[in-house]
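Quick heads-up: it's one chain on its own, the form predicted alone, in structure tokens.
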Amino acid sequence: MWTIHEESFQAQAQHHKETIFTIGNGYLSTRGAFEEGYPGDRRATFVHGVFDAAPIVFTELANAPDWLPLVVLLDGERFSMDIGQLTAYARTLDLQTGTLARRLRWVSPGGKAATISFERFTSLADPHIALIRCRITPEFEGTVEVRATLNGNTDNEGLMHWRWIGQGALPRSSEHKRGSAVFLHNRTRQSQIDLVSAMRLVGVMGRRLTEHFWDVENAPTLSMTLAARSGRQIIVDKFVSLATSRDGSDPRALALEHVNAIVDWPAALQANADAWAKEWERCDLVIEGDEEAQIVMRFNLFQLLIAAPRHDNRVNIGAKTLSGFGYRGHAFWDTEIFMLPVFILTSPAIARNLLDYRYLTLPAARAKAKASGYEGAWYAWESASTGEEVTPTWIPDFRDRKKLARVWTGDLAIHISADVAYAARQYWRVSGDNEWMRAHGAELILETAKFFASRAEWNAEAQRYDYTDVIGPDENHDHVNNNAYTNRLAQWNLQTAFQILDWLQQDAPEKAAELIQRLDLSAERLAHWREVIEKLHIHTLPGGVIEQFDGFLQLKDANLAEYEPRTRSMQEIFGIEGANQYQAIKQPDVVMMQVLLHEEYSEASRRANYDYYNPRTDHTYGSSLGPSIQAIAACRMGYAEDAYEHFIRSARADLRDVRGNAGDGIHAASAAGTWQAVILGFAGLEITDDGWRVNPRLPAHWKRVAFTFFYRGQAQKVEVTNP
């Protein structure tokens, strides 16, 4: 099972299939727009890194010049699916290739037939490439003409980032007998980021009558004609590179040498097919006894697997990896508890890169924690190119968009630096990587614990250390105090920094010595560290509750139950300031941090937390970052079917769309939580500094789950079977 197929074509469900049919390769992606057009689509490419200044939201990757316009004239008249009658139509996209075809048969309003199909693909061995294969089968004697188009006149949903630099044609080379090449020059308008396309377009099969090129001023185009004969097909290739300034000083020469270094079609499908060969071989999950578990796990890794960077560890990847507008392409804690783990046990490599990316960041850390008063590095909550804090202050409030509701993460969520530590930590203790941790993790970790210690505050009558107005993964409360999942984790923080402090004077003492003293890791301070430590408020009730933060067990208590069936989340059922006077969890923040520190908290206190704080979570329409986890914590008490119902709900956040926003982009997080799910919750996957084992509690229904890890630079096979 290994693709996603669209048997009918359905204009209402458009942005939602542009998201589905997403295909890319690290570098960029291109969502699953037709090639002609069609009326209301977004089309959008983006690519790595490429962010431009945008009112409200600060900054937002630029979508790129499109790479895609193909037209195809059937005796002078367009196609186009809007129009005329389409009477055969699929689309599938191969995941095992990253391959997307599209078939169809089209009658013209004027009575011309054809069959015409699209394939496609971005290439995973060379990553500056895309190439376009059109075919098509005339039912008419006549003229079929192809126009291909490199299109700088794009935008962010009206927003237009790009300025027009220059275009033009090279002759044909010696290489290259068949296909001029152009190109496309443009550069975003603030960040001054130059990114060159070029195109070259080859008549395979059918007799050419013209070949023109139009310097349409930012939308450079090449046209071909050729003879119609009824039943004999047509085959055109159009061939793509993209390449920005940030790839290097010349990259119009860049893209000039990638697009003539495509020999043919042919050649470039099986490099890039070898290439996802040797991806899948390390990241397949095979689940046997459940299809739509299946195909559901292949899709998810898919996507996170065209979004991850493999040559670059300046970006991170967005909640929305690169497939919709949502979130503008900016990263949140979601790539360091849902989508890292993935990576640190498929691909280490990847995983590198993302925290090379915070670690490259930490100057943008520094800056926000001095900036509100404390030292260290705080995190920006959310995060684009520079690691400076791009959370907008206003958005419009889903209640009245008249009105403006104020957004306080930005402001308040302080559990990210820890987060980033977490996820530096499991790297580290998976891979072994002990240069890693020497050169960038130890820095990380001790500069997120500064901050934590320079956060607390001394709360004199109580005789503790307390950390108040914040907000923790539950954003339906914002401005509390003592958020358990916050304060377990800064906790956690500063005592793993002791604990890579101590690994760094033994393994690395000048950089042990070197660090203490650029970071002022005094006496003084380690003591005060050691005094959080032991005096930061985490409220326990006496059956083992720990209460999400300081007063929430005096909130209305809601039933959830009594609401159904609904549409809509909890938070807007009760407004943004109503739901804060409730037990409505948008996530659930002490599930979630016993799953992260399962190996601390005992089965009783798991099992206490999450019986007491499930009802109250806003499964279906809250976060699509909660089920996942949930489904973890219900498996490892042995709750067969609560974990199932979390799985498969968290399974379908896109490809059935549950939520009715994956036209927005995929759910990156949901995505990789499903796959935490099923690795860490039902085939039991357990890695501690020791070792690893599993511990299988599968689904009744299912018969077998295969996957592989790197266990410490090894891989390792896993099967797990049920009786």
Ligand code: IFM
Second form
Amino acid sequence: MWTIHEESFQAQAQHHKETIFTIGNGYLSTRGAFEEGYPGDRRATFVHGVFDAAPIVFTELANAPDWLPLVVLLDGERFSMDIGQLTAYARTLDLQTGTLARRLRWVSPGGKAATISFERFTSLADPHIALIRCRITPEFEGTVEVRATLNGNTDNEGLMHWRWIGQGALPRSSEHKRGSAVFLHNRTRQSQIDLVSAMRLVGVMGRRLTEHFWDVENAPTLSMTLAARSGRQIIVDKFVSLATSRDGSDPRALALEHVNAIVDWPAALQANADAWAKEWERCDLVIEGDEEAQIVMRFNLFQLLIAAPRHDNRVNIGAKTLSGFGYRGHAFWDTEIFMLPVFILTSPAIARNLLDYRYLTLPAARAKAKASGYEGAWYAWESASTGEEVTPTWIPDFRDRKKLARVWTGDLAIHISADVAYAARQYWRVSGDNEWMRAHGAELILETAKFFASRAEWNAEAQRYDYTDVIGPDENHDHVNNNAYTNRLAQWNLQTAFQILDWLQQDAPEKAAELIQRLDLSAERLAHWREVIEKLHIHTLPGGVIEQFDGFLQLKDANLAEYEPRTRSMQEIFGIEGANQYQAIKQPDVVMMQVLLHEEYSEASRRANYDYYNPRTDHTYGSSLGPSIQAIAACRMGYAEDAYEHFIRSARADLRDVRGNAGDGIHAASAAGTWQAVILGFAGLEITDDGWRVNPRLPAHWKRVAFTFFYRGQAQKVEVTNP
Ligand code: IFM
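Form predicted together with the named molecule, following the form predicted alone:
After this comes the whole thing, all chains and molecules, with the earlier chain placed first.
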């Protein structure tokens, strides 16, 4: 079960399918739009780190010059699926090799018929190259023309990011008698990133009649006309490369080098398949007894792997990966809390790159804290290339798009700093990578701790520390005081800072001394940290329920079951202001905290909180981040039915487009959270400071779960079965 397949094309679902059929290689991703185009398509290629300024959202991933265009003409009639007749159609994404294939039979309005197939992949073996093979079997005598273009006229929903810099064709060299290269050179308007794409068009099968280079400005095109003989297959390959000024000082030379290095389709295909085989050897997760769960897990892993930076530690993964325009490529806590556990366990080198990104953006996090009068590192809620805060301040109100709604997360969601520290600690615990902790992790954890100590407010009346005016994970409630998740994670961050400092003093005293001096970790400061840890306020009721924030339990209660059936979120039903008045939450908050720090809570405490908050959580139309966490919590308490219900809801986020917005891109946190639900929930993997164990609770209809993970650099194979 390795393929995502469709047997018909529905124009109204095309944006959803473009997301689902995205391919990529950790350097770039390309949505599953058609080579020849389709009216209303949202075609896009995003290259990691290629951001450009944009109004309201500050910066966004610039939709790169389009490498896909490949137009086929049958005796002069241009193939397009919105005209003529489509008498056969199938599209398949092979997750094992990252190859997307479409096969169809088309009859032109003038009656010319042909079977046409397109296969494409972006190579995992050489991340700069992307290839298309087009096969045409005409049912007529005449000509077939193939036109391949590099199109620099791309935009982000109307906003043009690219300037044309130059283009040209290289003279045919003896080495590349067939398919000499043309290139297109563009530059982003504000960030001044150069991107050069290069291509070759190679006739593999069929009698070539003419070949032309059309030097159209910003759309260099290679055209090839071949003789059409009924029943005789024609094969034409389009080889492309992309390189940017982020990759080196001469992206043009780099792009040409890579496109010219492509020997032929079979060799490139094999190299790509070999590279993917290695990925799957590390990452595959086998589920027997539940076909839907199996294919979803491979699909989710595929989507995460194609977004995972393997050669770059200056980028993070956006909440929608590189698969859509949603959230403009910005990264959130989605990476550290949802995606990083997947990489920490299956791909430590990728995890390290992602954590390096946070280390490298410490200067921006320090500047954000300082600008608000705090010390240490306050990470951006939404982060892009520099780590500066890029959360939009205002966005169109969903109830009336002519009005604006204030977005508060960039100002108030301080828990992000603890989330980053949490991921750093988890990486170290699992990998044992002392070198990274010494060089980068310790500073990150100490600086985030410093932020939380400076942000804590002394409440003289109650003799305690508070965090007022924050937003926790549940974004239905803003401007709240003492959000339990925030307070507990901040406290955890401070406690962990002491552990790391102790360890560093033993392990690398010179580094410890250097950090103590540079970060000004004086005895008085550390004494203050201890006091904050001790006196931070978290309100727990006698029965064990932890109040989500001050006054939450006094809000109007909401029985969400009474609003069923519904197709809108509770926040849409109540309105932004109204939602603040109810105990209806967008995603797990206290439960989330207990999932992350579950070793520290008794089962009775976790049960009390799950039982209280579960019916008050908007599982269906709240955040897509919620259900997987809810599934892990339910699993750990043996709530088998609940666990599977939450799991399957999470599993369907993208493939079934349950929220109707998958066209904006993959819900990466949900994809990764679903994986966590299987590994940490159903398989019950627990990693402590002393080792690991599994405590399986497979759904009754599952027969077997098998996976590999890395512990202290060694691959561990786990297999759990149902009796
Ligand atoms: O980070 C999340 C947040 O928790 C809920 N709203 C969407 C964000 C991006 O996925």
